[in-house]
Structures are given as C-alpha cells and as structure tokens.
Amino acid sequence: MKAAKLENRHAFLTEMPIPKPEENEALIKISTAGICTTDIEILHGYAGFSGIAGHEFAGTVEKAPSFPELEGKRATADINCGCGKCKWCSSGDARHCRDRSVIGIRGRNGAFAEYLCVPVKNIHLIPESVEDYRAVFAEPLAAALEITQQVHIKNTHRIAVLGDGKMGLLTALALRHHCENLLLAGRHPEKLAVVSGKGIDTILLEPSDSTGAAGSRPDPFDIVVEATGSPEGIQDALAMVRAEGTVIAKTTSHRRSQIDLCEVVVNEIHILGSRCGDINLALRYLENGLVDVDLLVEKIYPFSDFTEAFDHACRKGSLKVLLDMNRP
C-alpha cells in the first residue's frame, strides 16, 4: 500500500505492506484524511513520533475478523487506544491510560496510508447523510466540543476564542450554540471572515497587541479558549480573562510555553487543559448540520500529491487541507 511517513523532519510517500488486523481489530480502507496542526508539530519533533502520522480520517471497514457485521460500513475512530485494564480504560475513557497508543501520534501508525488497523471498540460508524470529507472533521470537532463537557457554559458568559486557525475557527463555530456572547480574536481578516454571519463577533488583533484591535482592549472575559497554536498564546489568553475566570488551553506545540504564574495566583485564574472529545457527539453535530465544516476546507489533494499537500498545510494561515485516497 502507499503510505506517507514523517521521519527526521521530512514527509514522504513510500510503499508498505497492508497491515493485518489482530483479534478485536478492524482493517479500514481510508477514503479521506485531514492534515492537522498536530501533524505539522510532529514533523518538528512534537511527541517524539516517527512513522505514519494522521489521525483525522474516514473510510470503510474492509476486514473485521471478530466482527464481520462491521465489514462494508463507513467508519472513523477514537484515536486513543488504551491498555484495556487500567482504571481509565475500565471506566470507558482511554484518553489518559498511561499505556495507551494514539493513532498517528504515539506508538501506532496513522491514517496517511491506504489502510489502517484500529481496535473495534474505537470505531464509530458514520451516519449515511455525512459525506466522508465532512466525517474527517469528527475528531477535531470532538476536541472543540470537549470544552462543553468540561466547563458549565452559561448563555450569559462572555467567551473569547483566541486564535483564528483551524481549531480556533472550529471551536468558535461549535461554541456559538452554547453562548451568544462569543468573540473570535485573530490576526487574519480573511480567516475571521470565514465565520462572518454565523453569530460570532470577531476582532482583529494588531501584531503588537494580543488583547485588542488598534490598541483597544476588550473587557475581560469569563472564559478564554487559547487555540493559537503558539506557545506564547497561553500568556496572551491570561491577559484577556477576568479574575477567577477560566483559560482553556488547546495548543500543543513542540516548543515550551512560559506563563506569568504571579498573574495566575493573584487573579485566581483557572487553567484547564482540553484535548480529545466524544466522537459520537461530533458526528451528531455533523449529521444535524450544526457546524458547517465546508467553510474550513481549503483544498483537497489526491494522496499521490501528499508532499505538496503537506507543504500547503504548513503554510502560515492555511485552512484545512484534505487527502483524497481514491483520486489517482
């Protein structure tokens, strides 16, 4: 099979054997995959991963020896594959299993390949009305919606999403259903325009001012979601949140962040990390058209043009770049 590997800070196509599913695993023929900012960070050393990356995908179950009823069904999957024995796995949440592997990120090959093996328990069937290129967004949308599972969001809250990249845009589009006082802050007018008319206020940040446009500074927010993709973003978020407010951190970077801990202590600010979420919840959002992910698709490449597609995804300011495995 054709597969794309990230090794030694290089991304390239190669040929590899088709993996064979073990007991309680399924072989998925990948139809569409998305290039995530995390994949780009992996290229630069994040998570120490080397191999086939890619964790946003849709495909069809080709083989499931222990569960033949799944064969022929369209599917995506949770990316965290737990040990099945620890307290986290026993509670049905493998995200924090200490011995977990993570599809395309940690100890397990990912979806930048024609075929992928995943545990059957991780599989989520794609609703008939959701096209594969939209189902690819289930994983990042689940991550955006995880905020709603971690924090009690009131409609009266003032919420700012800091960062107009892919995760920032997706988070704003998801949270608008939970709060009417929502602001997206970013540095790219063309990207802020993506959510124009979607019930989301926007503010253009000046290069020298992380907290307002043209030198203005908005009133502090109850909740600030940091989705800049930059290690400096967390400190910028702290400058925007009110005393006793909450900063939700979404950025994963190969570079370390630094924060002013005195500001956190004196203002009694809550900092909450937020990662993967409920894939089924995200699929329901997609099925019901609650988030228009078409707005975020910049270009779809055939898999044979992987290196060009990855270079495109690495461009500053790019939106979602997808790989179509069925195009020659």
The other form holds:
Protein chains: 2
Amino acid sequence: MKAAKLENRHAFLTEMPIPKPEENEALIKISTAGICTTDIEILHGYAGFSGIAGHEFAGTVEKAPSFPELEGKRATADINCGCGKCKWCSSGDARHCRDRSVIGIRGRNGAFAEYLCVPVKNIHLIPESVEDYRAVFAEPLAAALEITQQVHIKNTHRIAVLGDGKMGLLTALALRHHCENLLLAGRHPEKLAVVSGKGIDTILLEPSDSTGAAGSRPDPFDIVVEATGSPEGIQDALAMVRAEGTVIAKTTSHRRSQIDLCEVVVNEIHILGSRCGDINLALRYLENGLVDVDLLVEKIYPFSDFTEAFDHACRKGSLKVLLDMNRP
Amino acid sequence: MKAAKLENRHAFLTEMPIPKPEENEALIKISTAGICTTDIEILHGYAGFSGIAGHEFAGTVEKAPSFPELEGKRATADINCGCGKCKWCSSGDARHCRDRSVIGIRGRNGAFAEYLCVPVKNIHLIPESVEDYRAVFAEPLAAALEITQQVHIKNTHRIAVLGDGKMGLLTALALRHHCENLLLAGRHPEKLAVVSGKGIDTILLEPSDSTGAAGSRPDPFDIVVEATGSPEGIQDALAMVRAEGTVIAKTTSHRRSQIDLCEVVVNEIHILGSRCGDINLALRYLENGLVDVDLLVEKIYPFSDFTEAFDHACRKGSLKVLLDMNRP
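Now show the form predicted together with a further copy of the same chain, given that the preceding structure was the form predicted alone.
And the full complex, kicking off with our chain again.
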C-alpha cells in the first residue's frame, strides 16, 4: 500500500505492506485523512514519533476477524489505545493509560496510508448522514468539546478563544452552543471572517500587541481558551482572564512556555490542560449539523500529492488540509 | 514610632510619625510580626513595593474612632483592603478586588512598625487562648488552608507537598487533618524532621535530582502542592502529579517560570494558583491546637534588631523569624 512517513524531519510517500489486524483489531481502508498541527509538531520533533502519522481519519472496515459484523461499515476511531488493564482502562477511558499507544503519535502507525489497523473497541461507526470528509473532524471536534466536559460553562460566562487557527475556529464554533458571550481573538482577518454570521464576536489582535485583547477589553474573561499553537500564547491568555477564572490550555508545542506564575498565584487562576475528547459526542454534533466543518476545509489533495499537501498544511494561516485516499 | 522599611533593596529601621486612623479604620499597636518569604521577594523587587512591609502580625486595638468597643482587644487582620464597591467586595471577598491595597505588599504600609492602621472590617479578634506570637501565623496558615477550600480533598487522595520551607511545613501540618496519605518532599533533613511524629511521610530529595520524588515514587500523586519558593518548583511538581491531577501553585517569585505546557495539555493537569485564605478559619485551627506553629518558630528578635532579624530570615533554610515589638 501507499503510505506517508514523517522521519528525520522529512515527510514523504513510500510503499509498505498492508498491515494484518490482530484478533481484536480491525483493518480500516482509509478514505480521507486530515493533517493536524500536531502532525506538523511531530515533524519538528514533538513526541519523538517517527513513522506513519495521521490521527484524523474516516474509512471503511475491511476486515475484523473477531467482529465480522463490522465489515463494510464506515468508521473512525478513538486514537488512544490503552493497555486494557490499568485503572484508567478499567474505567473505560484509555486517554491517560500510562502504557497507551496513540494512533499516529505514539508507538502505533497512523492514517496517512491506504490501510490502518485499530483496536475494535476504539471504533466509532460514522452516522449515515455524515460524509467521510466531515467525519475526519470528529477527532479535533471531540478535542474542542472536551472543554465543555471539563469545565462547568454557564451561558452567562464571558469566554474568549485565543487563536484563529484550525483549533481556535473549531473551538469557537463548538462552544457557541454553550455560551452566548463568545469572543474569538486572532491575528488573521480572513480567518476571523470564517465564523462571521455565527454569533461569535471577533477581535483582530495587532502583531506587536500580544495582550491586545486584554488591553482593549478592560473586563477580563471568565474562561480563556488558549489555542494559538504557540508556547507564548499561554501568557497572553493569562493576561485576559479574571481572578479565579480558568485558562484552558490546548497548545502542544515541542518548545517550553515561560509563564509569570506569580500572576497565577495572586489571582488564583486555574490553568487546565485539555486534550482528546469524546468521539461519539463529536459525531452527534456532526450528525445534527451543530458545527459546520465545511468552513474549515482549505483543500482536499489526492494522496499521491502528500508532500505538497503537507507543505500546504505547514504554511502559516492554512486551514484544514485533507487527503483523499481514494485518489491515490 | 520605630518602623522598618524595605527600600532600594535595603531593609532598615527608621523613625516615622504614628499613623492616624481614618473613620473606618483602627490603629493597632503591633506586639509581634512575622517575616515572610514574600517580604524577602519584595526586597528583591517583587510587587514593586517599597515602604513598611510586614503582613503577618498580632497586636492590640489602640484606637477605633467609629468602633470604640474594639479598643483594648487583641487583633490581627485580613491583608486585602478592597474598594468596597466592586463585584468582589460586594460579595464580601476583597482578595481579588482590582483596586485593592494589600497590607505591607501593595499601596499600604505594613506591620514592621510599632503601629499600623487597618480597615475595621478587616479585623479579626484573636481568641483568648491564642498567644500573640501564635496568632501571627493566622495569615500564612489561612493561605495553607485556602487549598482545602479550593479543592475537594478526599482522605483517599495521595497528596505531596513539595518544599520544606515555612509554607511547605505549615501546609503539610494543616493538610494532615484532611488527608492521611500525605508526603512532604524537601531538601533539608533538619526541616523534614520538624514534622516527624505528625503522621506525615517525608522524603529527602537529592539536590541534583529535581524530580527525585517522582522518580523514586512510581505512583504519581492526586494533588501536589508546589511550595518551594523557587520558579523552578512548578516543573518538578508537574512531574509528580497524575493525569487529571491538580498542582497547587503557592510560590510567588519575581522571576518567571519555564513549564512544559505540553505535559499539562496531554495529561490534562490542573494548575491552580492559591494565595490568601480565611483568617477566621486559621484562628479556629490555632485556638483548637490543630496546627502546632511553635515547631516553626526559628527565633524571636527584639524589633530594635530588625536588620539582623531580616538577614536571618533571608538565610536559606531558616524557619519563621518573628519580631517582638514590645522589646523595641
């Protein structure tokens, strides 16, 4: 099969044997995959991963030795594959299993390939009305919705999303259903325009003015979601949040952040890390049209143009670049 | 009156006029004051404060123009003096009022003096059985107990307190009543020995091994209190906490911290800043002998030896240095 690898800071296509599913696994024929900022971070050394990346995908179950009823069904999957034995896995949540592998991120190949094996218990069937290229968004949308499951958001809260990249836009579109006072703060007028007409306030930050959103808005926010993708973003988020407020940290960077911990202590701020969420919930959002992910699709490339697609995704300011595996 | 100032990185005694209480203030004759790590940070530039520092104190109300019934009563006080009008102050909690002054820290003189004016509404009367030098601990003990009011601590939790300085020891002694599985991790055998026999496990960290507590204890903790006083402590605390666990940040330093935000995000860790607490609750703990603060007293100096006392408090590893104002 054709597969794309990230190795030694290079992204390239290669040929590999089709993987064979273990007893409790399913072989999925990938139809569409999405390139995530995490993949770009991986290319730069994040998570120490090399191999086939890709953790946003949709496809069709080709083989499931122990679960033949799944064959032919359209599916995506939870990316965290747990040990099955620890306290986390026993509770049904493998996201924090210490021995987990993570599809396309840690110890397990990902979806930038024609075929992928995943544990059957990770599979989520895609609702009939959700097209594959939209189902690819289930993983990042679940990560955005994770915030709503970690924090008690009230409609009276004032929430700011900092960063108008893919995650920032998706988070704003998702949180809009949970809060009417929602501001998206970013540096790209064309990206802020993506959410126009969606009931989301936007503010354009000046490049030189890292705390612009705080400066021009004297009232600090109850909740600030840091989704800038930059290790500097957290300090800007801290400048925007009220005392006893919450900063949700979404950025995973291979670089460290500098923070003024003193402000965190004196103002008793919560910083809450937020990662993967509930794929099932995200599929329900997609099924019911709660988030229009079409707004976020920048371009769909045939898989044979993987290198070009990855270069495109790496460009500052690009939205979601998708790979169509059925056009190899 | 005799007063001690922190100015231009110098701590020195001087003569000042006795302050006059405003209508809603009381004049307190200070009997005992404590030197806090924050005072030492102030000397090094923290909070941009210069003047009479000191925010841990006990004394007797000398004059209270509008509340004569207070005169002659022993008292300490909340250090946050709010505007009285904002949302915070209206809720009775001035700790986060944006226009607040803070006794001996921000826009208001402190207790390193023979007399101090404080707003009457900040006053807490000292229970008869609590001696003044013990009541001085009400402020730092309230800060330790603040943790118990911010976080739902269960007796089944495993808690680590990182740092065996004054705040770390006091926090361990206070949290002991809330949790049986409590570990104090520090670098000073003689200070870890302070809590021996108090039902608190201790572990000596090697100077070279910043994550010693994590390394030698494979099970991460549910809650880690960072009370090292060093901006590097937070990263060590993050290495000790479990996924979805909580790091309580207590250190206020004039230097910034570097953190691996990625770990926070991937492991969905809470970082929670924690500052001043409920003086009344702390006085109840002292009245009922729940925390033996005598263990923490390093030396009591006459106020006339302020410079020597401050130098002593600045020495690495020193416990609480107190000032006896009745021996001027």
